[in-house]
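Form predicted alone, single chain, as structure tokens, below.
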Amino acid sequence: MLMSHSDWSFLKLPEIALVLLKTVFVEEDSMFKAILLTKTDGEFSARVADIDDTELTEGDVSVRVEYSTINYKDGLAIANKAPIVRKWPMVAGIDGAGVVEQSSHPRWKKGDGVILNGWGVGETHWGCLAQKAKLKGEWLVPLPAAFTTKQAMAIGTAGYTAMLCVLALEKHGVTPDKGEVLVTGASGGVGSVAIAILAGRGYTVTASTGRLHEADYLKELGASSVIDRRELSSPGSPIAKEQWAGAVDAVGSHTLANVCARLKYRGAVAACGLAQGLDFPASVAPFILRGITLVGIDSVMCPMESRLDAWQRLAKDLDPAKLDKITSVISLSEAIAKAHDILAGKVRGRLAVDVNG
């Protein structure tokens, strides 16, 4: 609040200077940078904006965000390529990791390290490609001691989804001794982390990618062999020769149909993405003749018990050295351009966003 001339009259010069400094500090501290998405009269805009924290959406935990990331869904939202955002204006970012500043939620206190994945954040609730966020306490996962906030966002929703896929394969009896497993979209975020986890668990992994020049990278992560995605991306037979015991699929469409057609008896595929398309032009043949299982993986509204399990397993099963190979770090100002790159298939592995960099 501004002071009138009479309010200042009892203060000496040094005291006046101190009041001014405090006023400037408080005003500056209330501002933060974020990627703001707007749509006015049909005109879409994505930009880095300065926002006052009084504008933050409702939440019982205030978080000082340290790192965020860009997933495929973030790319769609920032490039306005799909109706991801359902409330305007919107701060982008479905993931965030940082430190609690204030909390009225009984589970969290000031200073706690936390992770946010999904729950409609960046879609209907202001997200974490920002220096500050207000979130609901029941959405948050404790930052594992094994990870820094940077590493947690190098994993992000893509890596956490990859872990959910691995857990689903295990649950359906796909163990290393059953045979090779396939990872589609292998050079992307989900695929890269899935390969690293599976190889670390002793699986023999085949990587499918449209970027064969990344074969050495995929083999460094643990892939035993690399195939061209074109082998799976066109219409195929309803049922084909048995090839893989299980698969992690981030692609969908004909690719997923062909993966199902080639699964071994009692095999399973964890489906988590749609890079090729939403359609599923498949046959029931492999389901009723080989008893295969198609497991849908949802990371957005996933129950807390499964989230905690996934993050605990990530802390145990994901080699930090491989995570480093997967990850590039960018600044908030670079994130908009990179969001377009991720949709164009130009991004290898994971992008961690230093929101304060």
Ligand code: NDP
Second form
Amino acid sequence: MLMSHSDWSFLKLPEIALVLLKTVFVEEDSMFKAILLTKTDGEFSARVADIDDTELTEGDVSVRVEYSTINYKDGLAIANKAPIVRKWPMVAGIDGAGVVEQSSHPRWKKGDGVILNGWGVGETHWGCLAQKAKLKGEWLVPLPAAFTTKQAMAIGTAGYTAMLCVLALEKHGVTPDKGEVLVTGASGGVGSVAIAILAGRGYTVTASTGRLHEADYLKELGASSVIDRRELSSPGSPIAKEQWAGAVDAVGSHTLANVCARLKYRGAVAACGLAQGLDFPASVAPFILRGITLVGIDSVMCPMESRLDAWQRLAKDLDPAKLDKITSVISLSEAIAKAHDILAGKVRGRLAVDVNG
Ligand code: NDP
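Having seen the form predicted alone, I'd like the form predicted together with the named molecule now, please.
Everything in the complex follows now, all chains and molecules, and the chain you saw is the first one.
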């Protein structure tokens, strides 16, 4: 609380300076910047706001966030294009990486580097497009020694999902010697990271994209060939010529149906996305005639054991030089505009958000 002018006469100059410093420092330290989403009388708004940390939602670990990211889902939430947010007001951001400031959870102590992906954060629990977050200790993954917080968010949910897809293909016997693999939505976040990981593991990768002008970028990441996504996006035959041993699909709809129809005998596709659509207008023919497998990938509620596995494999299998090529860094104030860009298919690769920038 500020003193009245007459109160100051009791204090000497250094004491006044100390009081002023404390007032300014303590007040500023409790405030943090965040992307706040509100809905009042049906009216939606997204803005960068100054918030007092006493307002943070419950959590046994306080994290000073260093980097967050814009995933497709963040785009949907910030642009209010799908019912992602289920409690208002909401701080956006399904991903964060930072340092533990305070913890009453046995696994975490002050100074630990941590990563948060999903668990409903940014949907029902205040998120990480913010300088501070209170999170549940059981949700957190230790920051691998191989990564800075910036690299962890360059990967983010999109990259960790790409790794879950690769792990699923491996589990279903799709090894590099089985033949070419396909990655759809190739220039996007999941697609770019999937190509880099698969090429690094020795797979021959075909990239499917609507942005043929990004062919050089996709080849630098390791794709051996690039196809126009229109080859896959219209209704096709229930079963077609065998082409790919496996696929990572970030697109859904007719694209996923056509991928299934063209998988080789006993091939597998890891389906994680809906960039073309939520529908799946497919036939059982490739399942019952070719014994193909459709593996569903969910990153949000994925059990901790699989998350730890995925992050360990990312540390081993993702070339940091390729991650650099994939990543652009933006500030918190740029994040709202970029959220609209990602939905418009205008973002290449991944966006890491420097929340203090
Ligand atoms: P991005 O926006 O970065 O990438 C999506 C890509 O899909 C685009 O870059 C574009 O690639 C392609 N695309 C966009 N619109 C269409 C369309 N109409 N038809 C065909 N292709 C299209 O998003 P992310 O990579 O972050 O996420 C990809 C998908 O995966 C999203 O649907 C997202 O919701 C989902 N996802 C799911 C997760 C899970 O847990 N299951 C986790 C993370 C993401 P190009 O220009 O090369 O054609």
